[in-house]
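Quick heads-up: it's one chain on its own, the form predicted alone, in structure tokens.
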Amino acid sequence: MGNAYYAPDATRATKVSALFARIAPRYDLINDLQSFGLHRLWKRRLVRLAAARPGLHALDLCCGTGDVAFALARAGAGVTGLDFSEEMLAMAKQRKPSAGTGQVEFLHGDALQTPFPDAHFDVVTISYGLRNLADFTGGLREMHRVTRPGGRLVILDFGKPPNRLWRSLYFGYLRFAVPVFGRIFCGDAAAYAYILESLQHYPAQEGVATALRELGCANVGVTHLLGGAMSLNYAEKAR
């Protein structure tokens, strides 16, 4: 039987929206628990790859509760965070007064159809969101469209380790341990069993790198984190 929150068809967005509405209040806590706090280090790596600095305009798609958007703003960039989950955005806005950030705004919207003009941002990031889109290549096309020539695209998400033994152990952790956090803290094991289900249908770091090259991006790179259990994809829009 498939996961209650995963669908490969047109209902996917609705199911993912229901998932994030369910987990929003405990999202940050469970991220810390399931990653042993390492997600914070990985997001810092993303911000360094983004090379955010004063004077740049950054877009953080699928911004969730705002971790990356706040970090980009602390680096000096003007930041727009966009997410389709009203519940996750509510958590981001609630955190904003105490986040110690510069210029950051949060908008409700669809990462596949953003309201921004072509070549509008210097940096476009997405963390743990590309895998959840109904069309991951469409998400990359939209990121590419709104990035100015020479601008950077950076993606952080779950990966597929190239080492078979490590991949088996890692998938076992996602299958058996991570859903326990969902059951304990959200009363819903399926909400976190979804991670493995979605990852199995996602081309992960190498597939994302291939898609970025097909878009004509330059300087495409992949950074394996934790042996490829997580990954950072990086590219620049050709000038």
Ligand SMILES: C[S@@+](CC[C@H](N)C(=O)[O-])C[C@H]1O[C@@H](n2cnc3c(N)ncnc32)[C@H](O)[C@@H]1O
Second form
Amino acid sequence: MGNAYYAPDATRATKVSALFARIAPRYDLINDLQSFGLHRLWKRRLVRLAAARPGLHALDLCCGTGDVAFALARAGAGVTGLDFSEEMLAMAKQRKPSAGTGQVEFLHGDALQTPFPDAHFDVVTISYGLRNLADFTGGLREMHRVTRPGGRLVILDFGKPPNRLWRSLYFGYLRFAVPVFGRIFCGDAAAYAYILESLQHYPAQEGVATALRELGCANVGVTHLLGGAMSLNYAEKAR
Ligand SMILES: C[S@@+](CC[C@H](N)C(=O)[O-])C[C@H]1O[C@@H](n2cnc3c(N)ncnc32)[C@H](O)[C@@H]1O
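Could you switch over to the form predicted together with the ligand, since the one displayed so far is the form predicted alone?
Starting with the chain above, the whole complex follows.
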């Protein structure tokens, strides 16, 4: 039987939106628990790859509760965080006063159709968002469109470890252990079983790198984290 929050067709966005509405209040807590706090380190790596600094104009798509947007802003960038879940954005806005200094604004919108002009940002990031889009290549096209020539695109998400044994162990963790967090904290195991379901329908780090090359990006690279269980893709928009 399929997962209640996954759909391969046009209804996907509605289901994903319902999922994040459901888990928003416990999202940050479960992130810490299921990753043993490591997602904080991976997001720091993302911000380093984004080379965020004062004067830079950054867009964080699928910003959720704001981790990456706040981190980019703390590094000095002016940041726009965009997400289609009002519930996740409400958590981000609630965190804003205690999230440190920096210039961040949060916008409601669809990552597949943003309201920004071409070449508007120096850097565009997406953390644990691309896998959730109904069309991941459409998401990359939109990231590429709004990045200025020479600007950076950085993507953090769950990956597919190349080592078969490690991949089986890791998928076992996602299949059996992670849904328990959903059941305990949100009364909904399917909301967290969705991670593995969505990952299985996502081409992960290698497919994302290929798509970035097909878009004509330069300096396309992949960093495997935890043996590829997580991955960072990065690229520059060709000048
Ligand atoms: C797993 S959360 C990631 C949140 C945050 N970036 C992080 O790393 O913690 C995925 C987010 O993507 C958002 N999202 C999914 N599809 C979207 C879309 N088409 N447009 C905008 N946001 C979307 C969800 O609402 C959710 O907040």
